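So this first bit is one chain, no partners, the form predicted on its own, shown in structure tokens.
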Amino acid sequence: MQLVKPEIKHIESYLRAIEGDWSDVAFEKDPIIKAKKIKDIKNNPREFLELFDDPNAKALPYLLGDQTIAYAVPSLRRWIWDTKRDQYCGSVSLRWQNGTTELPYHLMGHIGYCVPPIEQNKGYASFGLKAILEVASALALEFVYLVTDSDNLASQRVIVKNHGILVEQFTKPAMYGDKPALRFLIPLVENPIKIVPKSTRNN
């Protein structure tokens, strides 16, 4: 297994993953607007490779599942690739703020990973997270927060295994769906300080 930012020739592969009922960002499941991110991958497939190191925060305002509109911070996405099958096997993120471990209304935590159904339970997850603390790691982060669904208790081992304390259970914003949640944290250093996002600390 490895974290890849991805090139031209890996793009296939993922290609084949969301091309069914699956895809790794949630509001792209409308099948409409997975047929055109599909289009204009296959049409412009540098463009669409150009965002996944996005230090300065360069990327464009996006929509939310409530039509709300979100603003980029600075982030990074990698794929977690299967070197012995040469294959797609599942998305990891990391975003942040430059000096501080606080996120934006619109960010329930700093790393997001999901695997496609076909993939899952085969420890890809638990590699690619644990991949990605390295990284976060490097960027001087105390802590990182991760949330997952109350009932994603597959989601809550990968966490758990890689050092996650629960810090509370909380309902997401109506802008992910209302539904119940847990928030996890992942210390980076020594005693990290705490700090609970304010989108929730009323939750």
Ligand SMILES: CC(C)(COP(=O)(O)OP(=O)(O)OC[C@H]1O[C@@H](n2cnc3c(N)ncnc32)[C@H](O)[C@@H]1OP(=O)(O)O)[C@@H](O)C(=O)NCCC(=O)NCCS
Given for the second form:
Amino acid sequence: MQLVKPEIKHIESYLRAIEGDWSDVAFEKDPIIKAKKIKDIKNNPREFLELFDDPNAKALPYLLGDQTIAYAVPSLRRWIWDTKRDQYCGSVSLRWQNGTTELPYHLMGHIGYCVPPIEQNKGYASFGLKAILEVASALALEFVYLVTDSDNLASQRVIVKNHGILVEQFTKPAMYGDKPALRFLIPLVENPIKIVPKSTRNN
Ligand SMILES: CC(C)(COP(=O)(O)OP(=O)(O)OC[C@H]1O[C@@H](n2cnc3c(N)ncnc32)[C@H](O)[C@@H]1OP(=O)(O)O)[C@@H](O)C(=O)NCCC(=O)NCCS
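Compare with the form predicted on its own: the form predicted in complex with the ligand:
Below: every chain and molecule of the assembly, starting with the one above.
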């Protein structure tokens, strides 16, 4: 297994993974949006590959479920690659703000990941999270937050296996569906300064 910054040679396998009902981007499950995305990737693969590293937050703003505009923050996206089968097996992303572990209100956590259903329960997300934590560590983040739905037991297991500490239960804001959720923290240094639930802080 490897975390790859996608290149042209990786795209075919990714397109196979998203050609059915599944997508690694929630709003792209819509068939019309999906079809356009696939067409755009085929027409201009280089453009698709451009923003997998976006340390200066050049990505365009996007609309959340409640029509709130979400502005980009520095981010980095990678694919989980099965080197034996030479196959795409999931996506993992890291977003952060420079010089702080704080995130803007519209971002639930520093790290997100997903694995196509047919590849689940084979260790890909656990590997992907472990590998992206090394990247976060290199960015000098003292810790990262991860948020899962309260009923997402597989994701919680992935986080706990990667030394996640549960810091709070809360209800996601309306833009993310008003659902019960859990916030975990994964320390990246020995004694992170603030292990304090995010929603109970004043600033
Ligand atoms: C969550 C998700 C990324 C996990 O990916 P994965 O590659 O299957 O994860 P892994 O194989 O590395 O680990 C899954 C762990 O959860 C466990 N698990 C799976 N389903 C479970 C369940 N219903 N209850 C308890 N544990 C469960 C597995 O046994 C495994 O633990 P183990 O290694 O100790 O046996 C995948 O299910 C997914 O893409 N879900 C939809 C998107 C999502 O929820 N993303 C995370 C948002 S925070």
